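Just the one chain here, laid out as structure tokens, in the form predicted on its own.
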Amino acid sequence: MNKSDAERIASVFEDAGLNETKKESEADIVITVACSVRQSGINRIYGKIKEWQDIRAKRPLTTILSGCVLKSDRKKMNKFFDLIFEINDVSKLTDFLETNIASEQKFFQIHPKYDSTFQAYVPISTGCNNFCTYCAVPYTRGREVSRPMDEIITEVQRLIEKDYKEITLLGQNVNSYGNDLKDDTTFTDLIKKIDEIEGTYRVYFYSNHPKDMSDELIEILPKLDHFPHYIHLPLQSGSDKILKSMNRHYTQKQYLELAEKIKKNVPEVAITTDIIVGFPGETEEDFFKTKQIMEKVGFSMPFIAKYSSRPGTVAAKLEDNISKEEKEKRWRELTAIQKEILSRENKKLVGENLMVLIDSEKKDKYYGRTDNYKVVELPKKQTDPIGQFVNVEIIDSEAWILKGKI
């Protein structure tokens, strides 16, 4: 979503008459885009700000700050920021830079500055109304608001025509899109749309809430060409206590019983997942508890962090009573087992002829991910396949990546 913003916020300073640098050094203007969850991403931003008033202590710097900005870091930062803005307020950035685009514009109807010419994000709402303990986002994005459906198409379509191979639509919860149109759009009529637009090309979503996952889209994704059957659950947590501390309203159960009808309905499925250790009051039989779910799901990739307060949020004023050492300890068992279940997996693929976009390179190597987000890595050839889909045969397999050749 972070990513997603900052394409929306380049395109409003390109219209400005702006160009963009890759090099800090060389900027007259640096906007950050701050984090929702995790105090770790505001604490990066406080030693930016050092590294910034050294600059202006010999030229002229403006710094602007937009993103999940709570007001307590609003009161915190308003000192060292030329502009703090509401990441859907983009009126005040236009007016700050002082140009021609009308102050009621929209953040959605903003045509980004893709970073990529294959790969790209599309918002299809803003804000969310569930009020995880651990995060910012309902307090400074706001109440879930969908995007109309039709804006979200023609994006899609534009990108499709222009040949983008891969298309990423963004909510928090993109389970619940269309619960506050007036036409009763769902989610799934969306994805059905989306999938009707001729091209070649596949569409990933994110990010699912387990509380809201209906059997119409667990139904209606193996149906769908453009779709891979991929799924990114957020589990945060094995134990109904720890779950219900988050406000998470979904027990273990539930959880375990959702995974089971994915597998069952959605052929060789992919199911990544989220999860945060050391949250207060997470005992060493709460972790257990994670560990049990991580071994009974099988998640192709989990994507853990270690729980960092974040002021403002009601979990910030729970006791941060796990030391930074014990989530350390928990964060590295979970990788562990994480290994040991992608290593025995991975091997199954070896032999397998899989479609995998490029999209990157580093030295001698090309490296891609299949539809279900595993990365591959390729020998180098004379042709450059970069943003491409190639069929490659996987010849070998470690933990975190597959080596396969064109």
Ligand code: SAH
Given for the second form:
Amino acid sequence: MNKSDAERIASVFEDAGLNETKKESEADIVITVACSVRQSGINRIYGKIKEWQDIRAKRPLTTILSGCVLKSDRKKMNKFFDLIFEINDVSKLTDFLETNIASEQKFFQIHPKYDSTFQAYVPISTGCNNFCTYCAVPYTRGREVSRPMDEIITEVQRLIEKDYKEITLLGQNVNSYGNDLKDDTTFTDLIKKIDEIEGTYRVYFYSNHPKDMSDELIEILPKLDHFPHYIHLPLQSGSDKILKSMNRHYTQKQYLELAEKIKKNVPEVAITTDIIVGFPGETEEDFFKTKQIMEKVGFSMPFIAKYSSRPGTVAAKLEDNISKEEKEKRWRELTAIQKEILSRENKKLVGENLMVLIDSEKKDKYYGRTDNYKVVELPKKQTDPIGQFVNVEIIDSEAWILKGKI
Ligand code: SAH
Ligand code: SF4
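Given the form predicted on its own above, what does the protein look like in the form predicted together with this ligand?
Below is the entire complex, every chain and molecule, led by the chain shown above.
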């Protein structure tokens, strides 16, 4: 989401006649797109502020802050930035840059300056109505607002015409897309429509909320041509007590049933997830339930976070009673379980031929991802396949990476 925000902001800068530099030391203006999901992201900004103050002692430097910032941080950061603006209110930025862009320009209507020539992020909604008790998003980004379907289709169409190969649809809860629209559009309507666009491309979507995922989505996914059999389904915890305290509105049993239904209907599906360890009150027994569910579902990747109290959220009122060391220990335990699962599962892929989108290179290797989002390493070839789909034979596997040849 931050990357997508930054791409839109970059385009406003470009329209204002400014050039981008990747080197901070050369910049006249720096802009930070903050993430408040965890305290570590905010701490990094405080570190940067120090660096910028040193630069400012020697030469002029304009600093701007946007993205997801909690009110409490905004107050503290106010004096260090020349401009702070809400991500949905770019008119403040355009005014600030003294351009003649209409000041009522809407964020979604800005044509982003995509960072890549073959992968793009397309927001389908902003904000969230769920108020999971640990989460800063509803406070930093406000309530859920869906983007009109025709606007999304136009953006995706334009990307495919430009030969983009991978599009990622973004929303905090894609399954509630359209609830606020007048015309009854749903998320499945949207993806069916996107799938009709002709071309060689694949589309991912983040994030699904287990409480809102529809049977219709599970039924149509395997029938679509451009949507890999891949679902990101955040679990957060395997304990009903913790799930309730997180305000997630599902139980471990319901989550498992949903995962089973997905596996049954979507052949060779990859399910990834988000998990938080060390939520207030998480006992050894609660944590054990998370481990259990990890084994049962066999995630193809979990993003494991250590709980970080966010000021102003409901959970911030609970005592953050799991020590840093214990959170670290639980994080390591889950990572070890996952490593074992993946070592086992990835071995089964050796000998298979898979389509891989090559997205980067390092020394004498190319890297890319399969449809179900596994990283593949390949030896370099004479012709550069970056940004291309290639057919790859998997010749070896490790827990976090597959090795193949074109
Ligand atoms: N809307 C998405 C996720 C948004 S934030 C969803 O509901 O799935 C991405 C992930 O960050 C969350 O799934 C959660 O695992 C993690 N996260 C959010 N707030 C957190 C906090 N206070 N501490 C630790 N992890 C957190
Ligand atoms: Fe945060 Fe929950 Fe909304 Fe995701 S669904 S953004 S975790 S409040």
